[in-house]
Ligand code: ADP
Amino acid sequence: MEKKRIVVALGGNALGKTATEQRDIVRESAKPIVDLIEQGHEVVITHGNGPQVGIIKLAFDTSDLPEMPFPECGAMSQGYIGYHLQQAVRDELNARGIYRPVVSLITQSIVDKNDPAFKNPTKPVGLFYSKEEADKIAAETGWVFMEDAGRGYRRVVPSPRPQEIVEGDVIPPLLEAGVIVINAGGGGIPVLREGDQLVGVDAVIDKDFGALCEADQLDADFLVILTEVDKVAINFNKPNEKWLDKCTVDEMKQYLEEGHFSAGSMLPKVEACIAFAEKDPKRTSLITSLEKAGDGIKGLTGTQIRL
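Would you pass me the chain only, in the form predicted together with this ligand?
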């Protein structure tokens, strides 16, 4: 295949719950990504941080330490996940005899203070709880909990849309220099423009929209969203469940209107994939699992969305 510019977004929920789990999973995740690099593609890596940012926040909230706001926790999660990723990708490249610099960037994303998301939290973060546990914590803390795609209850926070990746301009020259860039972790740290200054805001961007913003800014050929499922389904978890292969933007819009995708999990992925693919017929959006990334890019599996 000719050289493509590929934005790969790794799901935070597939990265495990502890540092050792994450390190081991990321070592595996690096392999399909390095396959793409080895094939000569330009690869930009981004990742989710829902579970990780939630756990970091919870660690501070349940300690005697001073308050640690969400944007700072987001920055920590970019360092925590970026560190594992850059180490794993570098080691995997070296193991194959390829030398390329790999770097993670602390990245901010501009959001709008009038974004309706601030009035309607939808983004699940941190651990999963039973309904009883969630109700108890909600009563004690005022946090909002929601059921997350049949997997249990989780705290939800506002998830505004990123409008621009502040550090976006630095990426193309790095790519040209052969650097593998990890950035916009957790969709970027949400910041508001206040006059000449950027100010962090309490929210967690969905990495699917961060990846879209990034792929748009870089005019990528592929937006690849890697998650826990091999494909997107309609009638998900129902007896008439059907896994989708190749779809047009219009077909996907139809399924979306019919309500097949859960808010906070599959919906943002599908929305991001539609928005990416509908701008240009050269573009392909792909949703698949980590294990299937290589085959997915070749068009052999996953759910592919094109104009």
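What would the structure be for the form predicted on its own, rather than the form predicted together with this ligand?
The text that comes after this line covers the one chain and nothing more.
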């Protein structure tokens, strides 16, 4: 199979709730990612951090420690998730007799201070709560909570769109040297450009749009967004439910207009995939489960989106 440059995005919700649980999960997650590497593809890994950054922030906010701003919490989450991923991917490569360096980078993403997201927080972070628990915490802290795709209530923060990964220039030389790169965790640490300086801002970038930004800068062949299901569905959980295989950008835009995708779940994935695929006919976006990533690249499963 022809060598492809692939950006793979792992969801933060799929990485577990504790460090121990996460370490065990990423060891399984590494296997299908290494399958792609073993097939000869260039693979760049990104990941979500919504639950993790929220938990880190909550730990500081409910302790006697000094306040820890959201950008610093995002950097911490990039570090420890990246550590687990690079270790798991390296160990899986070694187990197969493939000796390649693996590195995780702490990366920043430029956002626009006028992004409307700052006036409308929607990005879920941290743990799930019942409505009663969420109302109590909101009254005590002033935090904003929203119901998240039928799974409970979570704190929400602004989620601006990333415009550029600051450290993106260092990634192509690493790929050319055979390095497996993990970066743009949690979409990247959101920063504003103020003159010649970068300043962190209280927000969490959606990992799907972070992966889109990454894939655009790298001019990747595939943007692969991994989720809990093998394919995207329209009329989900209804009698006329339909699972999608190969779709055009125009078809997916029509499904978007018809309101088939949940804002807290599939909507950002579909929007990011459309934005990636519509820029070049050589590009393919893929939404599928972690276990089916390799088959999805081969066109055997998953929802593929192309011009």
